[in-house]
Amino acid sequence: MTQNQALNEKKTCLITGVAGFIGSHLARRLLAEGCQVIGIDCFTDYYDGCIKEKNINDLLEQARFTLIRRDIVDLEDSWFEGVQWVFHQAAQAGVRASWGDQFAHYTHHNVLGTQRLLEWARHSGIERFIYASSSSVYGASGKLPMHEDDLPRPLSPYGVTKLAAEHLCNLYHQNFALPATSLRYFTVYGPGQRPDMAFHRFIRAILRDEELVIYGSGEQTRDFTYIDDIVEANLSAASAQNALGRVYNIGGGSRISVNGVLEILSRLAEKAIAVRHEPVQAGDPPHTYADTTRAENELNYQPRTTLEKGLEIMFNNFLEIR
């Protein structure tokens, strides 16, 4: 079945994590394509909860969905029934602040929570799972790009507990036949990203006139991938007749160094940008590069969006809410 075909049946659809940066976008794709939409979202503080009401407000508006404010830890049977796809984008987020006693959060949200919405999802006939798991899990690989075959070793305790949460939806596709699919993002950016992220934190400064900081020497390499080629391979995960119990790296397609992105955004600023360097922190890997070979031939995934392209609509989408 093709994605046009599978979407034609307008399926009812779980996204949790519905308000943040990438399941607002997803649910918004879904909608357009006439699906039904549950949302939820149990609207931690890890950043203004005002960002993510902001995500939704056009969302409530829209008869096809429906939102759920609760934590999926505490799931019950009634809040989804005639779903047939699940995407799972709910987490808690952030490298740096998984060390410590915020460690808690991440266990609790990224590992229990998934937990549990497997527990549900294998005994109510679900036709799809889509499993948001991060390009974290590799940690510093050795060797570039990074393959789905490669064993993971993450950095950090937000790395593990995504890596967790991906060999549960493995267990579970193993031992029940649950359809799950997990996808490994490589740094998902655009319009509307978490104001935590580099490139929100970066055209922030830039347009305020501020120092920006950067971690390291800025000669670290990422592979940074677009929303809407995300959304793509999301809803082409859930069509493709092959992609049960397997894992797919979702990038970009290229990588650039840190300084590398500078540049570009020097361009569309029209300026020289002031930059403070800080030691590299804890658990950021060295470089990541995804190979997307596995996705190109089973998803037919190709990404869409070049880094210069959607740095510039993220720039201007800046310049228009400021």
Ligand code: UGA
Contents of the next structure:
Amino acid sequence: MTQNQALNEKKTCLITGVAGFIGSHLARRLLAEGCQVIGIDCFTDYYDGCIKEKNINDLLEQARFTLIRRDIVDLEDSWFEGVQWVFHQAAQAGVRASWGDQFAHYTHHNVLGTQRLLEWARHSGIERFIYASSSSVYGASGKLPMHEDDLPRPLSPYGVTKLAAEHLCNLYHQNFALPATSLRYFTVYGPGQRPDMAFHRFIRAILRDEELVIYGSGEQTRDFTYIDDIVEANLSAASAQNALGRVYNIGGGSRISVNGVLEILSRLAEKAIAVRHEPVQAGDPPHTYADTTRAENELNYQPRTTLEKGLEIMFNNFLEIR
Ligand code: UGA
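The block above covers the form predicted on its own; next, return the form predicted in complex with this ligand.
Shown next: the complete complex, the earlier chain at its head.
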């Protein structure tokens, strides 16, 4: 079935973490396609809750959208009746914050939350279960680009929990034929990016004429992925025949250093940027870069937004909303 054919059926979709950055963009797109969307979010206080409320304001006005303000760990079967496609975006995010006492939040939301959802899903007759995995599962193997068959060795407790949940999805696929697919997102950005992430922090500091912080030398590189490409990958994965039980890298198609990003932002802002260096943060991989061959071949995935274009859109969005 092609993506268009599948979407023509106007599926009933469940999005976990719907009030987050990626969940809210995905919901907007599925609603625009005519789907019903049940969104669930427990509004954790990892960052300002007002941001999440803003993310879903326009969604709440749509008749085909239902919001459940609960934790998936407590889920009850009656919440998700009729769901055909599941997009599991809910997670305790953040690589650098996952040490120490905070780890309990990561195991609760990322591991236990995923297991509860999978238990419900295996008895529910759903058609697709798409799990939001992460480039953080790879760690610092040194091998670039990163390939799905590389041995994952996460560097952060966060990465460990994302990998554990990915393994759970595979187990439910193998044992109960759950139609699960994992998408390993590579550092996602765009309008509405989480406020703890680099581009959001950089642009906010530049517009306030504040000094921004670079961890380490700034020569670490990332494969940054624009939000619309992530949304598109989710729709493709939900419709592709051959995606069941598979894991895919979803990257932006290029790799750039943090210093390189700041050069682009300096041009966009038309001013020099004040920078303060702080030590390399535990858990931060030195480099990420996605081999997207498998997603290209099996999901017809092609990243469409270059970093320069995506940063410009994000920067201009900040100017509009400030
Ligand atoms: C991001 C997300 O935060 C994770 O939730 C996600 O799982 C991960 O991507 C992923 O790809 O799997 P990260 O790559 O650390 O993690 O994303 P950013 O916060 O945008 O950081 C990018 C780079 O900028 C890192 O090297 C970081 O050390 C650096 N950085 C970040 C700074 O130098 N200064 C800052 O203020 C923030």
